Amino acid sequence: MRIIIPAFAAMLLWSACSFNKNDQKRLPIYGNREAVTKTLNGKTVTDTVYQTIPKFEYVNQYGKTITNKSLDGSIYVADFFFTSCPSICPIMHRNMLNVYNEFKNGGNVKILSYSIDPSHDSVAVLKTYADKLGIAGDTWWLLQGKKEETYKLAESYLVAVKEDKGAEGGYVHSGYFVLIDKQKRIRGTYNGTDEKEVSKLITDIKTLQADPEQSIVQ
């Protein structure tokens, strides 16, 4: 297995960091967007509608059903992996432990790791993997579901996933951590094998927590 550039990187539309009236730093919003015109109080206004993560349904390492609704009111970080991965996944999740330890005691931050090998990564296998990592509780969910749906969902996160029998471990996937806000929008991507990138992720999560927009109940 090897690290590859996300297949959908060309789709990224970068919005520059901006500042609100209180000079509060804000993170960019990634992905496609479209202008929607509507009439409000007799006036024509144009709103920007951003790409969001679609509905999904998986089972976590405790056998509990997790859907997109389970993330309502939470900022979260997502990645794609498989438990038998011989190369980048162990590095990614050692680094993700830094995120887990930083936010496991509160702050409405979740971590979602989607298995790209559900035929092997059963609930029991995911639970054993979680135990070896030393994670518990509901901060970090290891998710198992239908392979085709997972690969399609990866596109929404702007990362690449595919089965490749010639690759080390049998799969090719990008090692990115993706930061999602409470509105289900992509706010950052980070190389999960790079400790400096993961430190930046932790900083960006705190920046996002401080954004007044994130105080809006979703």
Contents of the next structure:
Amino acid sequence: MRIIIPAFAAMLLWSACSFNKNDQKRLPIYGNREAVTKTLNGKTVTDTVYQTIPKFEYVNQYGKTITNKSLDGSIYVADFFFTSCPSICPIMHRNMLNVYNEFKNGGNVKILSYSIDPSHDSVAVLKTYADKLGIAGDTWWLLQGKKEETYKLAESYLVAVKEDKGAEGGYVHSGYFVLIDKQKRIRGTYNGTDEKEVSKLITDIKTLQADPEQSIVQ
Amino acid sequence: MRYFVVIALLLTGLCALYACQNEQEIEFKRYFSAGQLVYQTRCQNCHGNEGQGLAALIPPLNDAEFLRNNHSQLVCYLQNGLKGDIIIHNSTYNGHMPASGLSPIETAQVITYVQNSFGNQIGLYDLKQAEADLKKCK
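What I would like now is the form predicted together with its partner chain, since the data block earlier showed the form predicted alone; can you produce it?
First the chain shown before, then all remaining chains and molecules of the complex.
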């Protein structure tokens, strides 16, 4: 499966490039897809429906409710973390700061960090963490919600998260950054602990911003 | 004959001195390079590849004055973890470093690495010293 998705995505990218000569480079679309056949003006057309991020409801570090609707019209990057994480989270957020600094002054790019340890990571704890990380404003939201929902939501982002008393800090989770477009489709996954991949994420966000499909007003 | 003896003695002395210095240097290098590996696998995620720390969450490791003033405690920080206010480069940090789970020799190696990297130059910190300091942990 690991190989099939990127391979499929690569094929898609290749076909996108070779058949749309006027198009600039486009990012692949990840996740499951379905062919949906419908009748339009008496003709049968087949459309591809891509996996999208489902509804969610969380509270951010300011105590404000954040839902999937809050992201309408924004490209965003998501990751999963917890403030007391002793292993990969410090590297992830050291790298995420690069993304934050690149896009904090406009550009409609947001960052969502879902806490996977909501019983410890209260709104107050998240706010202190944000302050210490040196982030302000409304580009980077640290989110608290129901644990089970977060675990389920992580699957929609293709990120593995689970509780494990034996693991360092009590959780196993992968440090992926996931790029979501305005249609809430997955356009890239990047190892958040690798500075080079995170640079690629920054480049890809700019590519996505330039994609005409993304200028559609939602 | 006399000259010969004097010269021979001098030469032996020089050789001994040289060998000795060399041995210290080799010892230092051994600790330093082993410590670098420990650092990369056990500390770098938090403190950064250049010891720069992470904003106000995790302190940098380039405050040589702090390292000197708390020298005998460093090994205890690694052994038992560290919590509560500390001042690094005039900023207060109030984080939590978990216990490292390293053996005494590994702590000696990584301390040697840290205190001679990122602009610090404090020299060797060997196992003997680490073991002595560990006995005095608060």
